[in-house]
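In structure tokens, one chain follows: the form predicted on its own.
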Amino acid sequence: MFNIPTATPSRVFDHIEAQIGNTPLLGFRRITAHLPANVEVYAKAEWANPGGSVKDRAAAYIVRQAEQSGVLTPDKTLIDSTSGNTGIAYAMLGAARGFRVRLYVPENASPERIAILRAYGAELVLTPAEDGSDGAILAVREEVARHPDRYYYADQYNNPANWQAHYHSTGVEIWQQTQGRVTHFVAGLGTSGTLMGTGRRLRDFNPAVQIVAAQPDAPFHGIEGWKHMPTAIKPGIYDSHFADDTISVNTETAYATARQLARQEGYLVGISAAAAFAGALRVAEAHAAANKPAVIVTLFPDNAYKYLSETFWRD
């Protein structure tokens, strides 16, 4: 017999960005129990988030510094590439806050997410799946460059705004919810924000903590919204240096921990989420083979409701 908490009183939101933020920790029972007692792993649940993903806390950030700086005014389209979560959280955005939002999409990001977006009411241009979301930033910056007046271009790859939004709000509560016990952080490299915002903030706390990244194995691989940094457009806001160390990540993998986190432990978590968490449990396991204490935290972007099409769930 286990016992289910008691629901405690909430306080009321007044609008949609005040639930940004402080998803919970997540702990393992059953995929973790071959670690010894002093190798600890756990996930920030980023689907928590009105949108649903780790991706609102960079979007929020980014509309509110333009908003702001007025850069973005009623009159302003906010553009940008996605491969969709940044773009669902613009859309959110721009349907609570009253601008128009056009996003630039790889054709082959997952059937609920182009649904999502068209929900919203955000307009869309699909680019072509081989061009990767490469193809989708030079896309997006060619419309920039013919109709510069149209818009706002929010540029998540190289606007500070993203990894600023990590670091004033994605740092502290990890730092928190450990009691400062984090030894690792573990990301998955796509636009690098969650990886630099919150790394920057860790190593502020102690300057002893490892960062890792972690990222696809090749070019070309199904962990949507994952850049295989040495052959993409790296993003502006990305410093090769400031890893302690990178891992890869096969498609293969990430598919079979996402079903391993479903069937095992009950989190129906992104493929993005399944990879970063293969990479952190390798991190553990490395640890509890040189019999090292260590607390891994990694981020689980977003859940799977996004991806139930994939046909590698049936595997």
Ligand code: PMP
Second form
Amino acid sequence: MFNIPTATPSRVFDHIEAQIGNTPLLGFRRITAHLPANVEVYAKAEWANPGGSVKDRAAAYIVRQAEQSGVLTPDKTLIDSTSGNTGIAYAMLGAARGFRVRLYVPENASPERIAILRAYGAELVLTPAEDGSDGAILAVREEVARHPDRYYYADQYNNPANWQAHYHSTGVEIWQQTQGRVTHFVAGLGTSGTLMGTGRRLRDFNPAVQIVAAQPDAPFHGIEGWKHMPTAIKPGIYDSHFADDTISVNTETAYATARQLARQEGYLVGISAAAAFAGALRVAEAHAAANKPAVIVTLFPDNAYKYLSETFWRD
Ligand code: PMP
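Next block: the form predicted together with the ligand, after the form predicted on its own:
Entire complex below, previous chain first.
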């Protein structure tokens, strides 16, 4: 049946930060049709955040803590390195709350992301593509060391407010949206904030919840937003012993899954979302093969709008 409900008509927001979080939990039909009814797969639609990605959560929490503790004041510039989504969130929040934002972005970040950052009025420093996201991190550290008084260094890789945002929002939402039935949480690793914060909260609710980390299978990969932890600078907030299991996803699988999600479900998701879904599907298929029930939740960090210039969509 086709049922188009009127979405909650009482949702009126006073300001942009109020729109962050409480994202929908999506179900699947065709791409999961081979699974038995007792193996369920869901994904959080993080593109519903006003900056278009999961990183609104972490950025808003980082900014709020910094403002409350007095380290981010209107005369300071928020500075950080970002492959894009956190930067978009900072730029959006800086515009709305009245502080300047200076971002170090690898020059090979998608042109759509760079255009969005400029549109919000952020100041950009493009770092060499071959140095990757670690090159952007090192460049920010140098600039902060040169002019410590000018900046609030948000440092998303080492700032506990990053994972705490997910502890206080994403984890609670997943627990409530599954009525406490979630058995697995699968998330890709970038800063690891999503996995660490959501995972900690879900384990507080139920220590049996399995936390599965997904990462690219190689240091050079096309899954924007993900890090290959064995070869990257380890984020301070990341605990490599935290996850119960780790899954590697290769870039071709991510691309193929992105096409399938678009063409079989109507979900036009970003590459890391597709990769996370591929990981969740692997967990689901293993449970189906072993005749075990599972309620598997993953997270779609963003949608495909920033990656439409990628050629894999044409296949
Ligand atoms: N996917 C995308 C598209 C992202 O921008 C990010 C953030 N870098 C992630 C996944 C990983 O999220 P986290 O930083 O919370 O590990």
